[in-house]
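Shown here is one chain on its own, the form predicted alone, set out as structure tokens.
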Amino acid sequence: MKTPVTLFFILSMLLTSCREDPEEKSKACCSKETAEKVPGERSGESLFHLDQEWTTQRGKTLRLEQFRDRIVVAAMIFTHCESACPRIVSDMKRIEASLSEEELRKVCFLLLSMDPERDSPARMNAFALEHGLGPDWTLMRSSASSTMEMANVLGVRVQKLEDGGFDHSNVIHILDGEGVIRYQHHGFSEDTEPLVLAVREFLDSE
């Protein structure tokens, strides 16, 4: 039987927060998950069926179904995150760099904010410019309720902290042209080849 001290230690290791304290900048959110992969479909249901409106970094309002017929590489982040989220974006950029121009015409990259209160279109646009994200990248925010619904559908754990940051899962999702989650990678990746191969597999099946 585990003692309360042991249980507390295990729980404290499961989540490492993205805090804005300068001393925490080098710590990665949820680093316990870095080696876990979960390929395959989650439910078989399309995210395009969700009745949600999102606002992009360009100030446009859209629904997820507008990404129909494209392979979507997506992740939930927040722009004030200084450790884990930039690493997620870096992994996604490496996927982008590995694809040909022809392949990229059928792929888009989507960053869904878990912090709609602070991630205004202007803030998201500044983040996109800072990280060199091109026209195939869309950053979006929605209402608090839609944000949490999306997190639940994607299987992303999100917990808001008193300092304004979040504890959260680090997951890259690949959706097919019908909006079905077909592949998920949990944590950070030194080798993005499996993700690139997954994108190509679903491109070939379209």
The other form holds:
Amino acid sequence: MKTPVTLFFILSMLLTSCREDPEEKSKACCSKETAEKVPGERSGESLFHLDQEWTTQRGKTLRLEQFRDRIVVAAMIFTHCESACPRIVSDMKRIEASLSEEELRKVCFLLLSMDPERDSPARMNAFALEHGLGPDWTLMRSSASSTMEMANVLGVRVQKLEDGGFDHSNVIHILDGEGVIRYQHHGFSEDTEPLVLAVREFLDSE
Amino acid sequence: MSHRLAHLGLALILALAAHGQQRPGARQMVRVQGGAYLPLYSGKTGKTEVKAFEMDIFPVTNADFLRFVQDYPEWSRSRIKPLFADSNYLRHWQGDLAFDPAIARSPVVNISWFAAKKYCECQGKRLPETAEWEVAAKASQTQADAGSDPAYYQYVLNWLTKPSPAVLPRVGSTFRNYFGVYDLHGLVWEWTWDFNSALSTGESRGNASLDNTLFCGGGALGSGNMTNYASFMRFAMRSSMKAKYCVPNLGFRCVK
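I would like to compare: after the form predicted alone, may I see the structure of the form predicted in complex with the partner chain?
Shown next: the complete complex, the earlier chain at its head.
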């Protein structure tokens, strides 16, 4: 009787890594686990193949592989954005609100900056506070090169404007535990239900 | 058996051909003076100012790219990740390290943006920005900016109306422009770093009919320079591409 309870406890600890210090997790177990995975076993479509480093709103450095075994709800935004990005974030918050506490343990919300010059960790942190983004949310930026590469694997079109802003596609992406894009929603959602259903479907298949 | 021998022969010729060339890192670049670039669909009157830069005088060839694949086998045809290229990647080659020697000096095509970007980075270079590419491509043989020269415009347009030949000519087979750069028109289309910035209007985002609109030319009404059908075609090509696409008339060159 005791064993299943302990197992459940350990399991739930393992599944809360979104909320943990990302760097500590990678030190603790991720790198070894990753090394043991045979590269051929990974899907060739996995975003984990990207050789990129990102810096979060907490000033931590991480790689996308950090999100292995989580369902990731992601979008590219920039924090100076006044129209589209807050709406995207609000759609993602509605997805978060629709999921149960148990489901949320395996889900991460990821905002990737398309404006690495201006989106410093401090600036991203202020944005997170302003929008009430909880511990399951990661905002991060990378180099110009990695940012462009990310936009291209996600199929997001980005055009820099003279005023420092961007024209961009509005897309919410859902990645499975192997880092493969499984669902993309273009435009804003009156109804986030299809996205919630998609998250649940991938949670079930994990 | 004879099949295998033929392959061996091919590989040998290939190796000899490759060794006969200069190292690509040492390949010639020339300085392109900066200038103004008015993006199509910018929706603004403002021009982008381009700073001077160094550009490869030729597009990257099959022989050049073979050396890259030898050094970085993860970019070979059999090992490339589907994340980085569609199934047409290097499809005109006979294998990971083999192609018809006749095309050694032809521009490499069937190449994805990811592969082109990686190639340039490994040379200590980068892909040109669209604005840079367009500024270099405005130059005719005699003028840095031949934008208002009808003869030059006609030359560019004529190429666009011709189908690509089955076997692409060697690099350097078209004209040398004012800056000393060859083949910007008349050989292959070329990847640019920010090809994905080709968005027309906000309303069209995510609209599948956008590409058709552009290709048929109806969308040109919103353009900053309606008379330049050629640059409009390049814009249409870029806006229709995704970074993993590999197509038989799209190559690249590097800048720094």
